[in-house]
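Take a look at this single chain in structure tokens; it is the form predicted on its own.
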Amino acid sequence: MNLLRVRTEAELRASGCIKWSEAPADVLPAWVAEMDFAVAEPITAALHEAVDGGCLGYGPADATTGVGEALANFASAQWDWAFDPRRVVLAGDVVDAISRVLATLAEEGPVIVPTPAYPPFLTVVGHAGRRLVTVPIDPDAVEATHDLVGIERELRAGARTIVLCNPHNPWGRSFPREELEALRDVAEAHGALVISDEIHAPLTLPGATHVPYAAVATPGARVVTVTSATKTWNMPGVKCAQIVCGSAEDAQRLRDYPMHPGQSSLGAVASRAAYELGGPWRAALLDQLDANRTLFTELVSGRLPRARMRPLEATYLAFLDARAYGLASPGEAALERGRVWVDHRPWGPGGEGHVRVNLATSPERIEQIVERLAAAWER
């Protein structure tokens, strides 16, 4: 039985989801973080069960979803990470769980964002009233790892909180425990909180490995997780993000922050149907991926041969480097010319010139992907 469907282009424009019904009719979308694969059954019949019940009232508290408890055992049986589930807080999406924990857990100072990044985590922090100060990732290093010089640098000068992305969104990048652990280091050494996005840890894909940053921190060190089962699962429009707080006392700060919880009932049903069923889904889905990374990868290498893209080792983005191109704004040349839409948002100090593209499709539009931007770079 074949569990991964890709929908048809139709489908998809008829959906009114971003992704595609944004893009002109002779445009292929390749963007934003949205796949084309239909839903897991699972989650589609929770979804409809909880619709024909009248579950569309305000999201109820967290300890009646379940959601807490089937994150903890989905950590537990992945990653060896073990929590109390009483010290998950529900949220809309993990862009709102970072402000709430920079508005009730960080200290006064500014915060550190490695960069490149997730175009959000940039904009977040000023609307959390906190100071924003960027640490590049070299993009000409052999490898993406953190600068921890300079993130050291930033905390010598009165920086009190680091939000990382592991696994990276936009690098896609896989950090392995000995650097997890020598960031540690240097955020303990600090007292720094860490928050740690891990949205995209249940899409780790073959020959990675996914350590949580919590998993490495020292008991009683200043560390949030924040995630969701949405990137996965496919469902970003049912907002439900969980924080994994340190402590009983964090998690009880978050819960008395005074605003509506941002996470909707439909969410924590699809959540939990996520975690505690959506695993024959998700392995087909990482199985396909691992075969779209390498038919990508190829194609890049025979068709856009001056690009540069680090092995793709979680997420379905891959971040392309196109500065050898020249082009003033690769994004937009590859749909001005190309009529293929990547994902050009501004990623921050060391992204310039780079696009993300996402291979969540089939290998047909990947085929198609590559061959449009060959037409508006290889000129």
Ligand SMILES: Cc1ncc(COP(=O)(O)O)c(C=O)c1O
Second form
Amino acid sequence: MNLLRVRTEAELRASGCIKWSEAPADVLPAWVAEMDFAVAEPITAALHEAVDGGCLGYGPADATTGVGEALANFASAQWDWAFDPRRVVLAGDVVDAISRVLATLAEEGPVIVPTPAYPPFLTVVGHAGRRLVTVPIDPDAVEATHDLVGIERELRAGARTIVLCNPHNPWGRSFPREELEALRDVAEAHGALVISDEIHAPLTLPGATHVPYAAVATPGARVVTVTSATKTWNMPGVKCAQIVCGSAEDAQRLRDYPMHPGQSSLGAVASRAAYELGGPWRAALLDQLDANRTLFTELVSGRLPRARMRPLEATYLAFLDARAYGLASPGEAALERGRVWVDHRPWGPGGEGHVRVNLATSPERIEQIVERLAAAWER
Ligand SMILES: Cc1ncc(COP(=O)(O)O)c(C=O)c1O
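Switch from the form predicted on its own, shown above, to the form predicted together with the named molecule and output its structure.
Time for the whole complex; same chain goes first.
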């Protein structure tokens, strides 16, 4: 039985979720990171049961939800990464979690964000009252690797925190252990806090391996991992991100933060169900995403010969370099001329002229996406 069901366009447009309901009727949406697949049955069953049981009050204390244990068991089985579930602090969503970590655990001093970056990284730093410093990678480099010389320069100049995205959105990259170790050596030499956003880790595609940053960090070094089941299991509307702290003290400081926790009781139910029962659905998803990236790569080389795409190792988000088309905004051109909505938010230095394409859909829709991009760009 195929556990993965692609929702019809009518269902998606009626769902009230952002990706399809914000798109005009003639526009094919391939932007925000929502998937066109129906949510896994064990998750919807757990949510129905929770709603029927009246689970609509404030979320209980972190430990009562069982989410920390569920994540710890998942991380140990998937990546051989062991941590004490009592160090897992729940938050609303991952961006909220980063904001809380910056405000609570980060020392005074600028915050380094390698770019191109997931756009909210570029704004959350300022909202948390810190100065942002970007360290771009060269968009013409063959491999999207961190600029460790640039990162070290900013640390010497006073930066105290690095926001890492592992695996990387929008590069679609899974960092090999040696690269994370090299980053660790630089960060730890300066005593910097590393906030590692690993929301895309369970979306590591066949052929690549996810290495949790915390698993390569030296014990006692300052590291916080932020993650959530909502990206992999396609349910960002139920809020329950997880912050895995490097120490019990950091966990306590986060819990003391004077703000009502943003996670929801339903988010906790859904997240626990995802980690504990969502394995078969995730396996079917990864098979489909593997086929989709192959199809997309082939279609791009045939129909968009001037676009450049690095190998997609993780996530379902392909980062297309469209600079060779010489368009002022390839994303706007795609929308206006091709009626396809690809993500063209500002990615920071090094991301100019790039768009991000959401591949979590049917092969037929992927073909349409490429045809529409070709109609917009190849003229
Ligand atoms: C790297 C990264 N972090 C965070 C998020 C958003 O997570 P949340 O909805 O939990 O804030 C996304 C969404 O695509 C993402 O790609």
